[in-house]
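What follows is a single chain, given as structure tokens, in the form predicted alone.
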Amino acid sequence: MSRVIGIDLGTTNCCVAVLDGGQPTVIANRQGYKTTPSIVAIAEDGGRMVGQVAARQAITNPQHTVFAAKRLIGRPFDSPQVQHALTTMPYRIVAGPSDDVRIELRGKAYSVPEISAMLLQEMRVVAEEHLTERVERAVVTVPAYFNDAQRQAVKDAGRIAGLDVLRILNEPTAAALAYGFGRGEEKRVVVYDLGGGTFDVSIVHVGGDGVFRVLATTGDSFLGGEDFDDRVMAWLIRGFEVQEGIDLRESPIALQRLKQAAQKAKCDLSQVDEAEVQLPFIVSTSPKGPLHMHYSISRGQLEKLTEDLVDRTLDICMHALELARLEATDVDEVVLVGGMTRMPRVQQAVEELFGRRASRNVHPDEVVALGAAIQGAALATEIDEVALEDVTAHSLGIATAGDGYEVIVPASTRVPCRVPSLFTTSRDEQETLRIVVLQGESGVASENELLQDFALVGLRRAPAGDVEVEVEFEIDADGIFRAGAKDLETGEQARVQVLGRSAFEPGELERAAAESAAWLEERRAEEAHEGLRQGLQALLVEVERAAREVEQWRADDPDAVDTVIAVRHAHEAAGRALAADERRALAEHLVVLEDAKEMLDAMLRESTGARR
């Protein structure tokens, strides 16, 4: 069986880890970085770029470069979050066939799971290069507050990427796993996870026996570093508009430059008290000529601009304590996760709330991937000292008459779980019973999120109220909803017909997976070819050096001279093949030169022995 990797599919960065020698280890990408920007771009020739290479060209290709796609995944197009993104993102967001979100790049509309699959596939390649073997299984993390649709969309992304996603794991739970793994300590831990696009807080009981029990989890799936960046961007845009009378939001290139500058200034202010924003030629042509931006922003200004965002996270922390029926003083440790927790004001606010210094024992950008790798190893039975008990972040229920909402599975219920509920027919001869399943906390049905709309069909024809159907609601270990039903009188299974539509049209998911697999095979072939080229280049140098040494030490040996002559002919032929990039011939030349080097090395060893 292939190794199981852990992937943190982050809003800003992705990270991949694996259990190595009994310890979780983050895998660096080819550029040597342990995290990879969650950025995807399509070039003019249709080529795909992911990670650092996509980030480097973002300013010159803003309309075809996607960042923060995780904030859109699994959301309907008409949701407030997507409508907000329409006003802030330089790339084009359009409605899909099922009111899902599509992103237009070079004339093609990509679903958000397809974009996410490109990131997952990049992490897969990073792992395969490190492990020197194919990887087909993974644990992928998501925000604890992701709903069913968002979790299913991540599952779809994994399928498109060709990965068997063994588990969808909540990010703060993963962080707790990494924090407590192998410690043998019993603690009640708060994981405060403020990342690039989402916020979660989980309270976890870490047992000395390796049992990790989530007591409560809650959050906001549209609150994170992107919002902090937006506040700085808005401040810069307003200042420039007042000063120059020009709205920079009308220029995608200007927006992309502002985005990067705002993010850099925000990060700098975690280390210094004042940061400079200098963007020359932010407007290349205007009645006044080229215009430049030069502003200073202080740490105090940033804190004032984002004060309400920090306060929102504290309110959510208080709600988590209520769910767990704990006081702040009952917590033994506070663990900070996510890049935004580097902000001094965030650290200060959290420490004031819980009355203790936050733990510095985990890396905020890597800890989630490490926890995913631990869970992956546990699922693959590589380790057996880890047991995880998680909870659902949302209540699950059904719509009732008059826009009512009846909770079936309350928030913080242990998962996986199965909860039966009884339904009866309300009309004579009724053969179909429609059930609308919602997820959320409001007592008003329309204020919650539609989870699934299904019908029980083929019921017994009987007077009203005579047919009783037990519907079993199930939330699996991934936090994904399923339903089953049976007629209580006959014991027969009632057929569940899902009325809600998938985000994908028939066959679309399979086509995306096939395209993704073809791209991966092409990339593997290209990388294998490049590895062959580099190996041959290095071997050419080594053979030339060995030939010179043989000529020097065995000049009076006719056999050695003949061997060197033959080797040089092979060397020249290999050099020509390399220059012409003759793909089929490179492997043959590599074998010939490896044999030649082995002969030359043997001659040199004989010469060394004779000299001694």
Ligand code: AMP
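Numbering follows the first chain given and starts at 1. Since this is a predicted model, take the numbers as computed values, not measurements. For the two forms, the rigid core is made up of the largest set of C-alpha atoms that agree within 1.5 Å on superposition. What changes on going to the form predicted in complex with adenosine monophosphate (AMP):
Relative to the superposed core, R30 shifts its CA atom by less than 2 Å between the two forms. Here T60 does not count as shifted, since its C-alpha moves by less than 2 Å between the two forms after the core is aligned. As a two-part rigid-body motion between the two forms, the smaller part of the chain turns against the larger by 7°, taken from C-alpha fits.
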Second form
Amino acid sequence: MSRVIGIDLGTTNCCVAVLDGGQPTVIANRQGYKTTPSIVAIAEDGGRMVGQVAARQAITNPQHTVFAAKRLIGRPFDSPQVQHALTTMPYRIVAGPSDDVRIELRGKAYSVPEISAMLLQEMRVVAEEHLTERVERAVVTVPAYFNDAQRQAVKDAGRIAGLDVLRILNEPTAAALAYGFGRGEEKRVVVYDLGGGTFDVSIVHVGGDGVFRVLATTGDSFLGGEDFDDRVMAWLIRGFEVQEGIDLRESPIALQRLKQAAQKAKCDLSQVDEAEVQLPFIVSTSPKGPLHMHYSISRGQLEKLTEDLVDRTLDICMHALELARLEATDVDEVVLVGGMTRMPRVQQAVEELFGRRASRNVHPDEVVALGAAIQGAALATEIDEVALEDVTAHSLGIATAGDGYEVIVPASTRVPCRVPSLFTTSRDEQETLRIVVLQGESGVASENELLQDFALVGLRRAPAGDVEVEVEFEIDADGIFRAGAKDLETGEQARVQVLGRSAFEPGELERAAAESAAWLEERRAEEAHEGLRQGLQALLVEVERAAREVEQWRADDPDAVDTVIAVRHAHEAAGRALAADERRALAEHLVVLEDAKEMLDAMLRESTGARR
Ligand code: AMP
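Previous: the form predicted alone; requested now: the form predicted in complex with adenosine monophosphate (AMP):
Once more the chain from above appears, this time first in line as the rest of the complex follows.
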């Protein structure tokens, strides 16, 4: 069986790891970086760019470059988060066929799982190149606070990428796994995970015996580094508007440049007290001629602009403690995860809250992927010293009369779980019974997220109240919901018919998966071609050198002279094939030249032996 890789599908960066010789190890991409920007772009010719390559061209191609897609995944188009993104993202976001989100790039509307699949695919290629073997299976992490629809969408992304996603793992749980793996210590650990787009906090009991028990988990799936960037960006835009009377939000190129500059200033301010924002020609034409931006921003200013964001994370930490019925002082270790935890104010605030210094032993960008790799190895039974007990971050319940909400599975329930609930018919001869499943904490049904609308169909015809159906609400280990139902009297399964449409049109997911597979094949073929080209180029040099040596040492041996003549013919032919660059021919010439090289080497060995 192939190995299982662990993928951290981040808002800003992705990271991939694998268990190597019993140790989780992050795999660097071809450029040598251990993380890859979560950016996808489509070039004018329709070609796909992912990661650094996509990041580099973002400024000149803002409308067709997608970043932070994770903020949109699994969300309905009319959600406030998507509506907010419409005003801040330079790429075009449109409504999909079932009120889902589509991103329009070069005239084609992509679903968000399709965009995420490109990132997963890229990470898979990074792993395959390093391992020099095919990878088919993965554990993919998501914020613990992701709801059912978001998890489902990440699973869909895995399907499109042709990866068998063995488990959707919560990011803070993954971090706790990586932190506690192989330490043999018993501790209560808080994982504070502030990434590019989401905030999660989990309190995990790490047992010395390898059992990781999540005590509580909560968060906000729309709070992260992007919001910090937005604050800086808004500050720059406001300053410019006051100074020049021009609203930079109207230009996608200016927005893209501002976004990058804001993020850079924010990151710089983690190291220095004052950062410069210089954007020459931010307006290329105005009545005053071209305009440039040159501002400086202090660490104090950044802290002021983002104070409420940091405070929000602290409130959420307090809530997590409440859920776990613990005091801040009960915590033995604070683990910081996510790029945003490099901001000194964030570190300071968290350390103040828990009254202890945060652990400096884990790398905030890599720890989640490492945990995913450990879980992957455990699922593939490569290791058996790890057991995970996770909980659900959201309550799950049903809509009741008058916009009411009845919780069936409360937040912090251990998953996987199955909770039965009894439903009774209310009319004579009632054949169907509709159940609306919601996720959330509000007592008012319409304030929670719709999870699934289903009907029990084909019920036994009987007087009102005579048919009792037991509905089993199941949350699996991926945190994904399923319902099953049976008639209590007859014991027969009731048919559950899911109403409402899925985010995909019939056959669309399969089509996307086929396209993705074709892309991967093409990429693999291109890489194989490039490998052949480089191999042949190197071999041509080596063969030429060996031929010259044979000529020198075996000039009086007619067999050797004949061999060299034959080899030179083959060498010339291979050189021509290289120029023509035809894949089949390259492969054939490579084999011929390898044989030639072996023959020459053998002759040289013979002559060195003879000289001794
Ligand atoms: P992640 O999703 O964990 O990769 O976190 C990415 C977020 O961390 C982005 O918003 C980055 O801008 C932010 N980030 C990365 N490095 C720093 C830094 N040195 N200081 C502040 N924020 C940072």
